[in-house]
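Take a look at this single chain in C-alpha cells; it is the form predicted on its own.
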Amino acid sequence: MGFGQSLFPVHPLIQEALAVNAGQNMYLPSAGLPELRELSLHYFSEKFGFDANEFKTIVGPGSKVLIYDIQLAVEGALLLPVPSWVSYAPQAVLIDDPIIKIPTTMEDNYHITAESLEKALVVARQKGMNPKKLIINNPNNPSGLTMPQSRLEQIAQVCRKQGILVISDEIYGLVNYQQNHTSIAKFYPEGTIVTSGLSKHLSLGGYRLGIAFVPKVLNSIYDAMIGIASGTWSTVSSPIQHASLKAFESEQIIEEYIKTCTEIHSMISSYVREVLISLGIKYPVLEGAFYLFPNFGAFRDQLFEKEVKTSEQLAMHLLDKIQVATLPGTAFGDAPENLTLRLASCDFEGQIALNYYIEHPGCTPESLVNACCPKIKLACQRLGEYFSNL
C-alpha cells in the first residue's frame, strides 16, 4: 500500500495510436504539438469547467515537471497545503524559494480554507516574507479528498485580492468519483495555472505526458516556462505526442473505459476505508484518486509501549511487523507525532479487475477486493488484525 500508480492496461486505441506513430522522429516545439495543445485545451476546459478560450498550452514530460518549470518561472514564497504531495516542496527548495506551510485538518477535507490561507498570508508578511503563489491539488494525494466548489470560490476571492498565483495540479480530475471535478480556473481563470495528464485515469504514467493550461492574460509566465523547456527537456516525445491525440478525442469507448476504471478505483478504495472504519478509526466518504490519510492516533498510548512515537516510525514498526508498506505522513509534511500515513488502495491487476468488473455488473466492494486484489485484501487483513489486537 506504498506506492500510488494505476495498474489498467493502455487502451487498445491508444496503443495502435502508438504503434502508428512510431515513425514520428522528428523534434516538435517546445510547446508541444500543435494540434495536442489545441486538442487537450478544449477536451479538459470542457471536463474542468473553464473557459479554454482563456488559455494557452504546454505540454511537458510529466506534470510533475510542469509544476518545477511553473515555480522556477515565479519567484517568491510558496503557500504549500499540509499534508501536500511530496514532490512539491522539494521543488521549492531546490531553487531556494521559501515555504509557506498551511496546516489543514480532516474536518476540512486535508484542503485549506480561505480563512487559513488568510491567516497564512497575513502571518508571512509580518514576517517579511513575499508569498506569490500557492500550490492545490484537488483531487487530493494524499487523501483522496476533494475541495467543494464553494470552497474553490472563496480561495479564488482571496487570492484575486492578495495577487497570489495558483498552481492547481489537477491529476487526478478524472479519477473523480463522482465524474463532476470542477477547476479553480473556472473562479479565477486569470490567476490559475491548471496542471494534468494522461498518467492517472488512462493509467499512462510511463508515457510521461503532461499538460499546463496558463492563462493569456500570464504572457511572460507562460514565455519563460518555454524559454525554462527549450534549455531543458526540449520537447516531448514526439510518437507519444502524437499517439496522446487519441486520448483528447472524446471517443465514447476511451470515455467508458475511464468511467470503469474510476469506478473500481472507488470501490477498492471505499473497501479499505470501511476496514479503517472497524478498527474505529474515522475517515471521510471518499471522493478521487486512489488514497487514504487515517490517523492512528487512537492508537497512540499501544504505540508508545512499542516506542512507536512517529509516523516514520509507525511505517517501519508496520513494514516490520506485519510487512504491510505504507509511507509516513512526514513524507506529506505531516508533523512527525501526527500518527499518519498514506495508504494507496491500486496494488492490484487492473486488467483481472477490468474482466470481473464487466462480468459481474453489480458487484459489491468486498466481491471485487475477494476476486482481484489479494494484496490489498491481505495488507487490510493483516491491519485489521494487528490494531485488533494491539
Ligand SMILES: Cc1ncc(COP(=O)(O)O)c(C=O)c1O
The other form holds:
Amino acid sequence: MGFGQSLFPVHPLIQEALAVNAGQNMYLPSAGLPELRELSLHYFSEKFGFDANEFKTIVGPGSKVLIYDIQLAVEGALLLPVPSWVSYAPQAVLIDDPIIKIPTTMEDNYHITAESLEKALVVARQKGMNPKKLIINNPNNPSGLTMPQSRLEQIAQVCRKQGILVISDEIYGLVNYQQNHTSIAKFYPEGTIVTSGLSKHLSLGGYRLGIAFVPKVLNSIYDAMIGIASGTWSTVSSPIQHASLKAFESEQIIEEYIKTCTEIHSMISSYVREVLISLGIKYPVLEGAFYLFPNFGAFRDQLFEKEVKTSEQLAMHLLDKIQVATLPGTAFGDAPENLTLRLASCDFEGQIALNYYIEHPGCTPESLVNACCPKIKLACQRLGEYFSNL
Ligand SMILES: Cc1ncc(COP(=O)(O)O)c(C=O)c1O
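Show the form predicted together with the named molecule, please, because up to now only the form predicted on its own has appeared in this conversation.
Next comes the full complex, and the chain you just saw is listed first.
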C-alpha cells in the first residue's frame, strides 16, 4: 500500500493515437502544441467550472515539473498545508524559498480553512516573512478528501484580500467520486494557477503530460514559466502531445472509461476504509484519489511497548512484522508522534478489475476486492489481524 500509481491500461484509442503519431519528430513550442493548449483548456475549464477565457495554457512533462516551474517563477514564501504531497516542500527547499506550514485536522478533511490561512499569514508576517503563494491539492493526496465549495470560496476571498497566489494542484480532479469537482479558479480566476494532467484519471503517469492554466492577467508569471520551460525541458515529446489530443476530445467512450476507473477506485478505497473503521480508527467518507491517511494513535500504548513511537517506526515495523508497505505521515510533513500512515489503495491489476466490474454490475466493494485485488485483500487482512491482536 506504499506506491500511489493507478494501474488501469492505456485506453485503446489513446494507444492508437500514439501509434499514428510515432512519426512526429519535430520540436514543438515550449508552451505546448497549440491545439493541445486550446483543447485541454476547454476540457478542464468545463469539467472544473472555471472560465476558459481568463486563462492561458502551458504544457509540461508532468504536473510535478509545472508546479516546480511555478514555484521558481513566483518568488516568496510558500504557504503549505500539513499534511501535503511529498514533493511540494522539497521543491521549495531546492529554490531556497521559506515554507510556512498550515496545520490541518481530520475534522476539517485535512484541508486548510479560511481561519487557519489567515492565522498563518498573521504569524508569518509577524516573523518578517513574505508569504506569496499557497498550494492546495484537491482532491487530496494523502487524505483522499476534498474541499467543499463554500470553503474554496472563503479561501479565495482571503487570498484575494491578502494578495496570495494560489497554486491549485487538481491532478485528481477527475478522480472525484461524486464526479462534481470544482476548482478554486472559479472563485479566484485572477489569482489561481491550476495544474492537472493525464496521470491519474487516465493512468498515464508514464506519458509525462502535465498542464498548467495561468490567469491571463498574470502575464509576467506566464512568460517566466515559458522561459524556464525553454531553458530546461524545451518541449514535451511531440508524439505524446499529439496523442494526448485524444484525451481531450470528450469522446463518450473515453469519458465512460474515466468514470468506470474512478468508480472502481472509489469502491476499493471504501473497502480499505471499512477495515480501518472495524479496527476503531475513525476516517471520513472518501471523496477522491486513491489514498487514506489514518492515525493509529488509538494503539499508541500498545505500540510504545514495542518501541514504536513515531510514524516512521510504525511504517518500518509493519513492513518488518507483516510485510505491508505504507508511507509514514512524516513524508507528508506530519509530526512523527502523530502515528499517521498514508495507505494507497491502487495496487491491483486494472484490466482484471475492469473486466470483473463490467461483468458483475452491482458488485460490492468486498466482492470486487476478493475477486481482483489479492494484494489489497492480504494487506488489509494482515493489518486487521495485527491491530486487533495488539
Ligand atoms: C498530489 C499530486 N500532485 C502531482 C502529482 C504529479 O503528477 P504528474 O504525473 O502530473 O507529474 C502527483 C503524483 O503522484 C500527486 O500525487
